[in-house]
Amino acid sequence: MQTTIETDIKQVETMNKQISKKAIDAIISELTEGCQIFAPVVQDGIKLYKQIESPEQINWGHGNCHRSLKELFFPITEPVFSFRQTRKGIQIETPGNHNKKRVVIGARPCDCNALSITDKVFKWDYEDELYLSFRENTLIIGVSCIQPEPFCFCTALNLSPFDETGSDILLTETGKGIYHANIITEKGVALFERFKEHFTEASPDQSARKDAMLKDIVSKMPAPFPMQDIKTWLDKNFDHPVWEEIALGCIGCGTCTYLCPTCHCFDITDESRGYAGERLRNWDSCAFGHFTQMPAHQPRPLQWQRFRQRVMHKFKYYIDRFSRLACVGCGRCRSLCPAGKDTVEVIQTLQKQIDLAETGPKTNKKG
């Protein structure tokens, strides 16, 4: 009988103090005698999350990690279980390193909030276990951005450089080396019992102040598209001759998807040599040409239909299945895809098409 795997994010009563850079530098230090503590660490020029063995190693600059946050939980390729013929017949042993206590610090909100997408998916019809152990050991301290970078586009959603949303703690920089931390969920409220000495009570000022940043930051990014709008065109016009001209350029090379912290899709292989072997979860994208191949027939010959997918999948298909949007606006597809799509500009281009039904194509008019 398959064990249930409680992954429920329960939520508290936010608690709002205050912490400091020095005081994190010592939680961090003590946690990583117990548990794996994994943070932004800058490798070869780019920024990924990596297991630390000490805060000096966090890189605390601002703008996102190049990778998402879901590598954590959905590796890119991951042992389901590993097989070896004996004598006494077939062994099987599972990957064990899904029940070990995690802390992941300095992720920011758009990533957090992408796994509660995830986490709709891994446990809809069937609860996979590989994925929600990794959530359920694993304590997620997030912080705000405070200076979004150019591409980024979570407003223009709905969503906030500040969301709580995933977050167990949520740290917010408001003065050099200090820190407003909500304390959100009950993950959130042990680790604050175990280490409450290094947190004080936010004061009234430093509320403000994080309230006043939040409102200045928003101003400056996309405004909120309509996107109940887009939902709406979108279902009734699957076969709208657009869709070719927003997917010109696309090389179908998969980067938006493996960029992406809400894609999800993967293939199942089995490697073995000799008696023994593995059989692997991989990342797989609904952007490559054999990706819904059978052995008769392809449904998604052309590269613009497979576009499509993924645009549909983002802002209808996730809707009609869960009730939210699968997309969080890191903008990381948009900022480092080799063919420069545009995921913004797709959506203006869906836009277009809703004010041009309202208004009718223009025509001239003689005199």
Given for the second form:
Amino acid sequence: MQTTIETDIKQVETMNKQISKKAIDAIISELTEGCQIFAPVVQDGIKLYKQIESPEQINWGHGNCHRSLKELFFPITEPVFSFRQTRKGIQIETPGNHNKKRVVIGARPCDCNALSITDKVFKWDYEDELYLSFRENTLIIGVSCIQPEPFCFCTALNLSPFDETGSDILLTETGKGIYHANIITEKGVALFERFKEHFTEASPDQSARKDAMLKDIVSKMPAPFPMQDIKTWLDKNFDHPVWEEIALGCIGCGTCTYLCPTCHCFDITDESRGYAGERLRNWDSCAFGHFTQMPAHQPRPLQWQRFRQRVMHKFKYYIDRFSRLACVGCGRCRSLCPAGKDTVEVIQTLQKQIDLAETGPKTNKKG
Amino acid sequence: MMDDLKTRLKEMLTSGAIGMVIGYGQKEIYMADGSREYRTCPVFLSRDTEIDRLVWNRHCVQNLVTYLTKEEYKESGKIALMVKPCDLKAIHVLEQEKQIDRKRLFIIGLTCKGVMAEKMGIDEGHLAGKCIKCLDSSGKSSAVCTPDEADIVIETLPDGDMPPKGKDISSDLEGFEKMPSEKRWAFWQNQFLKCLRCYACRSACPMCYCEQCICDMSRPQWIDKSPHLKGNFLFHIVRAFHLTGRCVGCGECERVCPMGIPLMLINQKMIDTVKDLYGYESGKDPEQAPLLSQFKMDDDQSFIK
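Can you give me the structure for the form predicted in complex with its partner chain, which would complement the form predicted on its own we have just seen?
So here's everything in the complex, that chain up top.
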């Protein structure tokens, strides 16, 4: 199901290198000179991608940031342009912060992979300059998960905790303070060339150790779900009565969508005082009652219809349109849903429906 | 006791006396290391065969009253609802505000010895901050659902030893109020910078039932919809104002916040203020008039200058 990416990110033949933690720190220190560095930082018990000044600030601990990597490319709130009415007419100014060179270090493979999914929609029928210029100017150094978090399920979607997609360089800690480095894209090669002296060739031993680690981690994680079968079921069952049941309990907040690394809906709003103001784009969520509300009509008046929309978008519509699932199994929605709703449980419920349809007549009525 | 309840609920579902039970159940969840864990979550049962799923333990934290005003549950016939003594206060406010019809509700009143503190999806290993003042030193609850208020009272207490008490919300607030104003200002700036405006606080709140929230309006846009610092301050201040004299302190807003913003500091302050100024406690009695729709000649008027 996870087809190869067709974006214009220039993949190269992966180079296998080795680098020490100390050398990584040295590179980061040097990079802070000319570009902005973003990395996981823990503050007030919450881990977020933040701009850092020195490598000591980076949190190298296991697990994901509370908010996904998407906020660095598609911020929670972002000015599209600012306007000012003057005697000469209306002056419009576009934001100028998108061309700075940026490096992200410490992003998890699911978050990086999610960018290859959102890339599709942001360069679909309209090329979204804001997102794409951030993408173009950012180099991503991902870090493999050698200890998945309790709610992770990337393997259930045929992805891997060592997945290279979306990273320019992927680091895997194979020994204390020693990282295996996959140099994946042209951007990654450029960084490697600049800091060549810090890298050594990965020994066959180290590569073998990395493969063994991956095998061990994956063997414990959930086995792949039959996502193709689920897609086929979704194709035919928009009106199935099970939707109402699946959605029971959803309180209609935006937690799952806002924490999701692939959810990308936004709202546009103007804010002005006097003669000047800004047009902003803000995250929006299909779980909200007023989402896509038309002047006289709300196409999804009930919560279960909105819940269905999210599931359909992730596991059907996105595949129809872009041949990718819009879920990477990061587990944020599962771990933080206020009402304990669980994406894995949803997939399992749909799977049960498929089994029911195969083994016996389906009941159209509850009770 | 739970067995009696289950038998009764089964009968009521079969006879059609109730259409749905909203209670707590456990579900098996799939963990990354291949293990299965049990998580307590709300369950919505409309078949008698499902009733055995009901549980009553210290992880029954969520305030289920919030579902009563949601559109999807209005068509379910009479609802049987599992209610802790603190959640019952929310039912009282909804009754006062004419939002629910008590006759459509079968209240299963739980006897509570405190529930666990949960923050950002994690069990903090001690009692919730709101529980401390409800419990005496022996761990017995001072607030219980009485047979007058509940249709059936469950006297069975949650199993297990008493967990560590943790911090009382009032002592948290006291500590916070000792900080100089610049520090408090910096504290909230820091907190509200994190706010995503996912509105989990609003969605989980039993008192936030407005069909049209002022914070969602775009023409005119009274409250900045953007999650920048100014917009977030506005949202949370407006929310605090709208909950004054109504918030029952169930703590759901803080529990569900995915960014861990300590919203109960604000709510507890408003609860205390209302009590100090007017001797009013929200949700104490379904018959009392809402605070803001009553006036007494001896009400405090010192704020009029």
